[in-house]
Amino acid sequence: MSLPHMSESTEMYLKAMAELGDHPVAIARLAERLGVTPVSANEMMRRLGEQGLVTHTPYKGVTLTEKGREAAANVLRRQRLWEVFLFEHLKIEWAKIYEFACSLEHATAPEVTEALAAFLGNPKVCPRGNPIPDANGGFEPLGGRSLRETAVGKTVRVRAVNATATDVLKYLQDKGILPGQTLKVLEAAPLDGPLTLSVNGKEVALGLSMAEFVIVE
């Protein structure tokens, strides 16, 4: 993929809206994700707009065009083989290593990404579970569900999580829900309430806006 040289503001904007996935996004979730001001995301919608890289949808949202997609696969890759390598050769801490790598993709070149990729044997997912792109931008959809619409009773897999906030990871990985864990959902609280899981044999709470994050089958 060759690609002009973009801010690093412009890549984060990209790569949040891909993660993100359901098109069109709305601009005050983008804002929410990224720790930004609605203004300050509408601001950049109407830049990245003009580039060509976002169509607005009053009412909507935004969404990725063609050209949009292929530059947020281009961060996406660069940041999941970073954290392969963090991960795997540098036995970076799991719910750190997504932090790290977002300080590394941006100073990556097209060459010490393919190389990085050859090194590590063209991985197919990051630790966390989600898809890799190939050189050309390419991957197989994530699929699976939200383990928020998981029904009570019901016995999943973790496929994924998708959060990104260190935080939020150091608190899954300390309950062990990390991607090819087995878990229950034994209760789901009313009003929005948290869910009750069966974990390694340990009851553990999540509250729905976490549970989003992950992604099971």
The other form holds:
2 protein chains.
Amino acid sequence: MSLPHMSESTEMYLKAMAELGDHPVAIARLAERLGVTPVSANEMMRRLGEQGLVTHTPYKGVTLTEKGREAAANVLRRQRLWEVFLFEHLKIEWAKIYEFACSLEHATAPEVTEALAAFLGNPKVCPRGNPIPDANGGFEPLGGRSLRETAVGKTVRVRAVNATATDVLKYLQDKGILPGQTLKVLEAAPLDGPLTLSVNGKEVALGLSMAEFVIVE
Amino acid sequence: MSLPHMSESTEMYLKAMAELGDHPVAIARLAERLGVTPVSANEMMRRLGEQGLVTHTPYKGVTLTEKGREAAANVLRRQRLWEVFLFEHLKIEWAKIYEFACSLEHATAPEVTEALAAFLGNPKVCPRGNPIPDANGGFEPLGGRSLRETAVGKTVRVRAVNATATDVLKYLQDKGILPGQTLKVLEAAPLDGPLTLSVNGKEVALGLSMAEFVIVE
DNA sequence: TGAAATAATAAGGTCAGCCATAATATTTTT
DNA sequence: AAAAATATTATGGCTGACCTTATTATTTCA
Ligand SMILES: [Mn+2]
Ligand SMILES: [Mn+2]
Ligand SMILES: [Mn+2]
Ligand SMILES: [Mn+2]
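Can you now output the form predicted in complex with another copy of the chain? The one shown was the form predicted on its own.
Complete assembly follows, chain above in first position.
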């Protein structure tokens, strides 16, 4: 057992696919998220296909195989355990934990992962509100809907924040849009314009692409 | 400030040089320690020379510049802080902490390093007995002599273990040769033969190359 | 001092993971 | 049904960090 160790690049592609939710992921979206040209992402998908980690249906998108899904879940497990450690124990700013954990995740042996999980008390969720897969890749998919699709006038509670870019996380942090926060959608501007929210008594403007990353219930 | 981020490979060469003690390091020894051919190590030394991290005097060896020394100290700082965390908090077996920390060290941002140091209570020494450089690269070089040079009949205390290979560390761990342990040199076989030690009332054979890694006082 | 050992250089390759540019193929829109 | 937009594939290149196989330089040892 124990795979011949995947490269950081491979792990990031798999994780990105898992983060981009259920299924067929357009290679262009992957490329965008990973900061790589579509041609490069295509090449990489060919390699991952040869390794049996993904299947690519041209013009439809790319899907994780079971093997790929397990590997991705394991990366997410490491990522989110480190997020817990960085936030709860090292007291690192919420907006930065994703980025720091994203480096550590690739440098973490299975034995360290499990010892870390035990040290942290086997948490089920990370500070961004996302579930932490168990050691076997088991996963309870996050319920809730995107704030983007929330009707004007509704009051909702933030369950998770799916953003990964530090500057986006920083903006959300500054505006108080964190897991557990209750907020109200005051207005949705036309033409895909921003939402206006009420958060902690303050009005906050939030573009739709950012709102998409905020999962509410 | 803040260097454009060094590759893992670069950091490992610098760290190996620092670990190989003070001065001109033979490129062949470096190559050996890093598991690389002498030709490859030579190439790498040329690159590091171009970056101002080392100076190479042909047929004499290679030396860290001040810039290289600082970078190396910083890698050692990260390495040894992680060793403390893995050993004291995650309860990972002593013989394995070097290897695991050796992965994490390259994935640790300065802000994480300092938060980790604070979390650990700014330890001055790692579980292998080596000093932890401070945030500015300050270093109190480890005193003591190698067990290899210890006269027969002497009783000494282990101050540090400089080995890095997991199997070597495992052997020393199994024989109880850990920092703080008191032991006596019973015999030194001729022709570079092994030492016979008394450790905790047991006789232990230790080859000279292993004995070299054991620093005593 | 000459031979043997060791170190350094030169030359040519490999491999992963990127890039750009250009040619096709497919889907979407008008 | 064309035209426009998007996706895919084909080529050719690049860089870092490795490797092997010479060749040359220096040091060490007999
Ligand atoms: Mn990552
Ligand atoms: Mn390392
Ligand atoms: Mn070449
Ligand atoms: Mn090619």
